[in-house]
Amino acid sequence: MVESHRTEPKPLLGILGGTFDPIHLGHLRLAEEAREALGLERVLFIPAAAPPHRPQPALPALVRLELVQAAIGGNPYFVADQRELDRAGTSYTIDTVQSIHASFPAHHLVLILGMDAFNGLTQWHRWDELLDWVHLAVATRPGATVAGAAAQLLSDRQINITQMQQQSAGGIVSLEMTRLDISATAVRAKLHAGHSVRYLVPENLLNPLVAHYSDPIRR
């Protein structure tokens, strides 16, 4: 366990999750704004391989993999990274951080959650030991409301950004985001149903993700 105690500054790693199924613009702007509002060095992109709380993605690990690649590549700071799709059985946040965490000593680790995710935070498996290892950074949008025991959450322990980077684990901030009202179930949606998904994907998804989930087999 680590302590959540001050120490020298360090800086910030970002870690976002997700099935990326498929990745979108939501996610891209999400971390940009993280990333530039936290200063955060770089940021994790890293698709779960078995996610615990909702069904099996669509495609496969792999491919979701390097439909990430290819939608982050052209940004310096973000980073693709696959431990969780190297690593057997379910795809529990605590043991990925605690695997960044051993990669990464010279850094602090910032978990970005959009606002559902930290509303049922306290149903992840070992959700009360990740704010030993991690700071949380909660997305909010105008009119969403963090509810019941998140809410309580975010009092006890939100911080500002210098405390984010003087102390190892155990704060939380929450950044106001550009609202975008994407989501992967609605751009699988469409594509399944042969429509666009121009401008809710990268450009240069788009012959990509046609193909692949228009692919009767995967369906």
Contents of the next structure:
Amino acid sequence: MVESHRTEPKPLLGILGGTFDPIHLGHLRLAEEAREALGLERVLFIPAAAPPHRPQPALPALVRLELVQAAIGGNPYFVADQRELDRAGTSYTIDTVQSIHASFPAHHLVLILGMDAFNGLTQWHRWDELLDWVHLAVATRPGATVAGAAAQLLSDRQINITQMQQQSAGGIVSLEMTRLDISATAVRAKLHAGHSVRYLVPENLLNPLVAHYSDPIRR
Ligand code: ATP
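I've shown you the form predicted on its own. Could you give me the structure of the form predicted in complex with adenosine-5'-triphosphate (ATP)?
Following is the full complex, with the preceding chain placed first.
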């Protein structure tokens, strides 16, 4: 338990950052299961403008944001947040969580990560400061197991949901989620090959995705 962060109970706000190139049902199910399991008041979906540590996205940030908005439309618990698009330069998560902290002082923040992303956490820019601002919820993902420095961090910081509400930041909960072997990489590959992505992405995204990702200049 992380005693130094004890504070009064506050509602939890989920943060799901990603490249969302494009958003798919794995992302939506991750947000839904985290919301339900942790009692999150809302989940902010935050597309990265210029993500570090990976090739730049196939689609422009604004288009990825519009696809996120279309995918979550009608779900009152999900909100698209464009703060990384409004900021110049590389989209570092530490800057984003500090900005969200300023916007939502009455909440404790929970950064939701798949296990693959969590495994890379200790390579992130100023990663060691992140846990001063947020809790982490780390979800199972097919093909990923927690290893190395991330495994040590998980065992050092593991807390339960009640502790998460009582402490302002610094804890990690493991989330056993329905395993959906869906990735944006595989969705893009199918679109490029002219194959169907039905039932991998929301139905209302099918036509826009074919239009955006089969454009040869974007491949
Ligand atoms: P890419 O294939 O382009 O790397 P991706 O499918 O991993 O993309 P991202 O936008 O990079 O999607 O992921 C955002 C967050 O969602 C990350 O924390 C990632 O681990 C998590 N995530 C994505 N897909 C799944 C899934 N199917 N199950 C669990 N977590 C997922």
